[in-house]
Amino acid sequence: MFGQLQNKTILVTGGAGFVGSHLCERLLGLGAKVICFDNLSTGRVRNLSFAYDAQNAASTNPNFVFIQGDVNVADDTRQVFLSYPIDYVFHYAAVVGVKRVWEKPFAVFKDIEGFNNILDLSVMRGIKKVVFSSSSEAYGEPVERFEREDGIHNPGSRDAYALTKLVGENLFLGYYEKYKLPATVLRFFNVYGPKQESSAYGFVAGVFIKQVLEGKSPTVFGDGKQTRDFVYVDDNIELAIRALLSDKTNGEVINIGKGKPTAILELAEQIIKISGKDLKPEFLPARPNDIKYRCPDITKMKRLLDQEPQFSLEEGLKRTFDWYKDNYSRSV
């Protein structure tokens, strides 16, 4: 199946980010030619060390190109599409991080310009397929225990990130219906793994690991009973590539998750256990508007992709912890 990518040219927007950089590396390993396009607002060139020498600003792999530019700027994006014979597009560029979004909510709406640029140019250049990375945030505060793609959506009107993702979903599916541009929307649930940001603007698994490595108690907001669905990054990547290569996913929205809720307190305790340190979680006041429960129904994912995540939470956290331990200065 993956052999179809041999010598194909694939554009990954947001390719220097956490998930994007893992995707670029995997695509190269499958024999594809990869164009990584990123404005480096949250992505990092150091994430591309598998194929790019940041000190000399040069690729170390002939099948890899890094271009610094902004997908929300029409001229930047047009130049990429006109300069390379692109076959496929993964559109992963986005403003990310709860703290970052809450501090500058209007910045998120700029991503809508990127949707327009990617879609119009993909139609113009005859792109074989585009994959859009949406988010579990599209569900808002869940009404159902296991969120279904065709189920109830309840995004808060104050959540600019969720609203923007829903706009993107509708645009990508609309272009599939109107222009026959093959497109798939993937709703990512909590992805974690090596290279994820662990600063105050980062994500919970990385934040907890960083705190524990510093000998500090992981800080849990509220009672820690709020749940999330954690997916190791390698599993996320494999599922996303399967979605790209299957015609059955055209015009579809698909949850990408494990379907197994984990309480935030349990996550903190597992990380402490892996570290071997004598620590206990520290409880802080609950954050306003924090989603209490989140877990996907993955029936559609398993049916269309014929695959589900392979890494257990324990194994994924152990791999992630070991990476942070060896690369502490790179994790902030």
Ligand code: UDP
Second form
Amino acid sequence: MFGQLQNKTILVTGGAGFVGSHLCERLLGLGAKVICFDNLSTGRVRNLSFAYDAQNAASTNPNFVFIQGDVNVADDTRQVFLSYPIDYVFHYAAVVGVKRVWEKPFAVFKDIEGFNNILDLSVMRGIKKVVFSSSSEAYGEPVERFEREDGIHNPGSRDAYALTKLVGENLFLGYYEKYKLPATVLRFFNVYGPKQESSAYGFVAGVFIKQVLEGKSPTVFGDGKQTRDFVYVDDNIELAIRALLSDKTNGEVINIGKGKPTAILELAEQIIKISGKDLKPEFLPARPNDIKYRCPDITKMKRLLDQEPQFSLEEGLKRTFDWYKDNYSRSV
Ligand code: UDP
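Go ahead and give the structure of the form predicted in complex with the named molecule, now that the form predicted on its own is out.
So here's everything in the complex, that chain up top.
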């Protein structure tokens, strides 16, 4: 199936970010030509070391191009679409992290300009397929225990990040309906793995790993019983590429998750165990408005993509832990 990507030109917006950079690397491995487009607001050229020499600002792989630019700026994006014979687009560029959005709630709405740019240019250039990275945040405060794409949504989301994702989702689906642009929306549940930014802005697996590497107790907010569905980055990418290549996914919204909730306290304990250190989690006050329970129903994902995540949490965490151990000083 993935052989179809040989020599295809694929644009990855947000390609220097955590998920985007893993995706670029995997696509190159599949023989594709990759255009990585990123404004480096949270993306990092060091994430591209597999194909780009940051010191000399030059590609080290003839199939890879890095372009620094802003997808929300029409001229920047038009330039990219007019310069390359793009076959496929992964639109992953976005303001990342709910907390970051709360600091400047209106800044995230600029991403709507980006949707406009990507969609209009994709129609104009006859792009074969566009995949949009949405988020589990689109559900708002969960209503169902296993969230279904067509299930009951919490319509009252007051979070600018979630609202922006919902606007994006509807626009991508709208362009499929109106202009027949093949488009798929993926609702990512909590992705983790090497290269993830982990800081005051969140991304708990990396936060705990860093704390443990420093010999500190992982800081569990609240009682630690809140759950998330953790997906190792390689699994997330495999599923996204399948979504790109299947016609069955056109015009569809698909959860990308494992469907296995993990309590945050359990996550902390697993990371301590992997480290082999004698540490105990430290309990801190709960984060205001923290979502207590979040887990996808993955029936639709399995049906349309014919694939499930392969990495156990333990294996994924071990790999992530090893990466932080080797690269920790660079990721701070
Ligand atoms: N969390 C925690 N300690 C930390 C960071 C996060 O207990 O130092 C918890 C947080 O309260 C939330 C979960 O981990 O319940 C996931 O947080 P993250 O920011 O990674 O993602 P999101 O809340 O957006 O799913």
